[in-house]
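The form predicted alone is given below as one chain in structure tokens.
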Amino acid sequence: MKSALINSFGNIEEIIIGEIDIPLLKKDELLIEVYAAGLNPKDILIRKGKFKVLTGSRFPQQIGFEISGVVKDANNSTKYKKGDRIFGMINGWKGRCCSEYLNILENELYYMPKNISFEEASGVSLVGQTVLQALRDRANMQRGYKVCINGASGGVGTLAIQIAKDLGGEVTAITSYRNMDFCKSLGADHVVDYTKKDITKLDEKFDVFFDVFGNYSLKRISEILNKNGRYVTTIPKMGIFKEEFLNFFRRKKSKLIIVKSRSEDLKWLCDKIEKGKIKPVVDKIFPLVDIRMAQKYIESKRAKGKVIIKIKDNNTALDL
């Protein structure tokens, strides 16, 4: 089968499309024919060797952590059968989603929402679960909370606006002037242009500061947090571990979200999408052969929503 691979840590020239064996299934795994895969900044950081302690240094390594597709072999599953449309995310640090076939654990996937395409579904599972677990679980978000989202126009941010609103929040989106109207269209109550305003000196006080870009810290934004406020980030820098230790001694807390794929959270996302509460945002779709261009586009930090790799054709949505 065809698969996107990296031959060593480095720049995008290390990415190739190679031929590897279709994976053999272990207990509780299903074989998925992949229709589309979502790319994420995590893929770029891994390719650059930022997490080599977790990925190991044996090559070639495959790419990608979130997919949509069709069950090819249900492997005696009592829940899924051959032909079921699914979406999901693999846990851990060894990607393998930008391939024609994928082995995945049953608890890392769920039935695909019926009212969206495979391309849209492939970009939901990692970012959607990141947001849900960050706001609901790590920040303990409640209805009426004031939520500030830094990096609101990217893959995580576009769903963060929508999920925060669904959870009952009042949302302030931090973005550039280019994307202010875009963020408002997703439901943001307020939009701040970071090129014109110092975010750390806003007059507003927030219950949650969700730092998608990871370029702030609890210390830097403490003055705009309420007394029991939560700073949550997706970026595992060394400083965040020190800040989490200091949580024992202060009311304002700093939290790191390390997303975990769970069927129940994917079901939550599926239900919200089918009810029209959440809509995936896809910026660009690239064929597998252009994965270098796709990763380069993510690195530009200009993406408005998700960047998707299309693996298979004929992937239209079913009507409800």
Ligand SMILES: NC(=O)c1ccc[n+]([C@@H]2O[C@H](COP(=O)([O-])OP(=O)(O)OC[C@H]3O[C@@H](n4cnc5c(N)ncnc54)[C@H](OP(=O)(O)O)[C@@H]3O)[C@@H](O)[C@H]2O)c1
Contents of the next structure:
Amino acid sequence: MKSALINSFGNIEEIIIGEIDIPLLKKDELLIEVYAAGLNPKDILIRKGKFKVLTGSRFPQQIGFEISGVVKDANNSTKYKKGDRIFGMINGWKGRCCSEYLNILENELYYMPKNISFEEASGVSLVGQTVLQALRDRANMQRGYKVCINGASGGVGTLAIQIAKDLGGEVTAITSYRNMDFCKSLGADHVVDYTKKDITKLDEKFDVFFDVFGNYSLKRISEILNKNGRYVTTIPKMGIFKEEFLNFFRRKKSKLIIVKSRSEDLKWLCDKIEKGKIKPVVDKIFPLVDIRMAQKYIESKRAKGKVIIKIKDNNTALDL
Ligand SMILES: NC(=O)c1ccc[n+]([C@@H]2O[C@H](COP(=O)([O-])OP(=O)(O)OC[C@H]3O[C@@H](n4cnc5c(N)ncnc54)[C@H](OP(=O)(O)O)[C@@H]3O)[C@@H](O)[C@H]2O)c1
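Since the one above is the form predicted alone, can you give the form predicted in complex with this ligand too?
Next comes the full complex, and the chain you just saw is listed first.
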């Protein structure tokens, strides 16, 4: 099968499309024919060797953590059958989703929402679960909370606005002048241009500051956080364990989200999408052969929503 691979850590020139064997299935794994894969900044950091300790340094290494597709071999599953349309995210640090076929654990996937395309569905599971687990679990978000989202126009941020609204929040989106209207169109109640305003000196106080872009800290935004407020970041920084320890002694808390793929959270996302409460935002779609360009675009940090790799044509969707 075709798969995007790297043979050493480095820049985008390291990415090639190679031929490798279709994966053999282990217990509880299904074989998926991949129709589309979502790209993420994590893929770029891994390609650059920033997570060597976790990925190991054996090559070739495959790329990508989230997909949509069709079950090709349901293995021992009692829930899924050949032909089911699914979406999902693989846990861990060894990507392998930008491939024609993928082995994935049953609890890392769920049925694909019926009202969206394969391309839209492929970019939901990593960012959607990140937002849900950050706001619901790490921030313990309640209805009526004032939520500030920094980095609101990217892959995570576009779903963060919508999910925070669905959870009953009043949402302030931090973005550049480029994306102010865009964030409003996604449901943000207020938008602030970070290129013009010092965020740490806003007049409002928030119950949750979701630092998607990751360039703040609890210390820096403490003045704009309510007394029991929570700062949640997507970026593990030096001193994070100290921060978690200090949480025992202070009312304002600092939390890190490390997303984990779970069927029940994918079901939550599927239900919300099917009810029209959340709409995935796709910025650009690239064919697999242009994966270098797609990664270059993510590296620009200007993506408005998700960057997707299309792997198989939809009109052959039921060609099993
Ligand atoms: N820990 C986890 O489990 C986890 C999970 C998912 C993602 N992440 C991390 O979360 C981060 C965001 O991911 P993503 O997929 O949303 O990235 P992304 O889609 O690449 O984000 C692009 C967005 O960032 C905005 N941006 C650029 N510079 C900014 C700045 N200085 N301040 C605020 N916004 C800025 C851009 O908007 P403008 O053009 O308006 O500036 C653009 O729309 C990444 O570092 C990723 O690795 C972590």
